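Here you get one chain, nothing else, as structure tokens; it is the form predicted alone.
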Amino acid sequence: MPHISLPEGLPGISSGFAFRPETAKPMRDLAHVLLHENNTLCPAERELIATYVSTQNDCYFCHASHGAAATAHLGENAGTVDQVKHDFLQADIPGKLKALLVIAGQVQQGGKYVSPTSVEEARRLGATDLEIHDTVLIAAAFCMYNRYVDGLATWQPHDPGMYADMGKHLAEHGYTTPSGKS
């Protein structure tokens, strides 16, 4: 049962945006620009951050819906999204992503966790200035929706089929137009 009263029926972060949309307007912008627009991590990678960081944080709405937008853009190879979230070391995925993902996981822990070495790995591994600030900031703002998300507890339904649903709908449409479920 949720904290406050929030509109009923709305799973997760819908509730508190549609409790609150002025401030829902920003932060689905900002997760538009950094999950969505134009970016050299192609969407289905940023999508395998926010669903890790969402992971490590245990805030299943964030994790599933995320997962479920990393699957709709990775197709065939949706079993990424599981390996990522259960042990990204291990998944079939390139190391420059790995990297990221390490770096990702200590901002969850917290920012000054963030090492040179790791960040050096990730430039060697290929990756750039850019796709190491967005990665830093899709992690911190996933600690912030997760922390909303899960702060006010709101209603998360473990209904497969409604995160299908979702994520397809972010992964074509992305986060400035609400699908009425995402």
Contents of the next structure:
Number of protein chains: 2
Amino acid sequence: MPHISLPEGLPGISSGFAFRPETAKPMRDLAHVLLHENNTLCPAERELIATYVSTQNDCYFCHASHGAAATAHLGENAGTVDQVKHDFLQADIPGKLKALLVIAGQVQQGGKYVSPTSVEEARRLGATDLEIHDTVLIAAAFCMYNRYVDGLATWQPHDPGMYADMGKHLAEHGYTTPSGKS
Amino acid sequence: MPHISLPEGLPGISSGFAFRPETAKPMRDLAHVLLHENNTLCPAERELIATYVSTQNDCYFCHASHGAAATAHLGENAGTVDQVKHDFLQADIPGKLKALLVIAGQVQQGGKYVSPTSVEEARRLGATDLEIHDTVLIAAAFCMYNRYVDGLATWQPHDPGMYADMGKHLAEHGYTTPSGKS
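Having seen the form predicted alone, the form predicted together with a further copy of the same chain:
The next block holds the full complex; its first chain is the one shown before.
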């Protein structure tokens, strides 16, 4: 049961967004820039970073919904999502993305865990400053979203079909337009 | 030295904001709603929650700047800021704020650490659902801001006068208008 009286029937973060529209707007806008707008990291890569951090933070709603968004972007390569959740070093993804996931995992532990060595390795594999910046900020932002979702004890149904629909909506429309579910 | 080529001479988060204005805007907007706009929790109380979480996350720039903003709001009671940083249970603050700081500390550890007992205690001492919501989100948001500031290894000078000026600017104008320093 949620810790406060959140609107019923809205899963995860959408209940917090409906409770407090004033904070929902900048939180949606930030996710939209980081995950949906044009970027040299493709949307699937950015959703995989969000999914990985949410898995490390053990936030079911976030890793299920962003995993579903990554799945919608990846199409026939959707098996990659589970690989990234469970052991990204063995996943069928480019070395640069693995190096960025290492940085994301360090951010999840705390900002000071990011090491010059891991940044150098990402750069050696082709990451730009902007890609490193966005990786740090996606990981940091999901340390917020995950804590918001679980810190309010939001309702988080385990319904694969619901997350698949949500993932398709997010992959297509991004984060500024509520779907009623996302 | 920062992990990426951030603009020089801008301390802490302001260098990240200058590097990526597209993400700066929603991050500034969120801080403005949470810390500066009208609220039944006064600005000093909300800045103390931000300061406490930033101290727990060991983020010098954030606990110095938001501690300075709290100081600017508190005036002659500014000694409270150090008390909250080091042992808030002994600080000269209302019981309700102590109960909210307990919740903020749980969020800092992870969303699932927030206990029904701590929420009940805050409610018993007069906290509303909106105040509990905003406490959870301030704490969650500073888990983002702190990781952003330290995850980029931003320049964080130790200059009390600079933070005092920044704190006064933030207390007066809030977070949507860059001061060139904040």
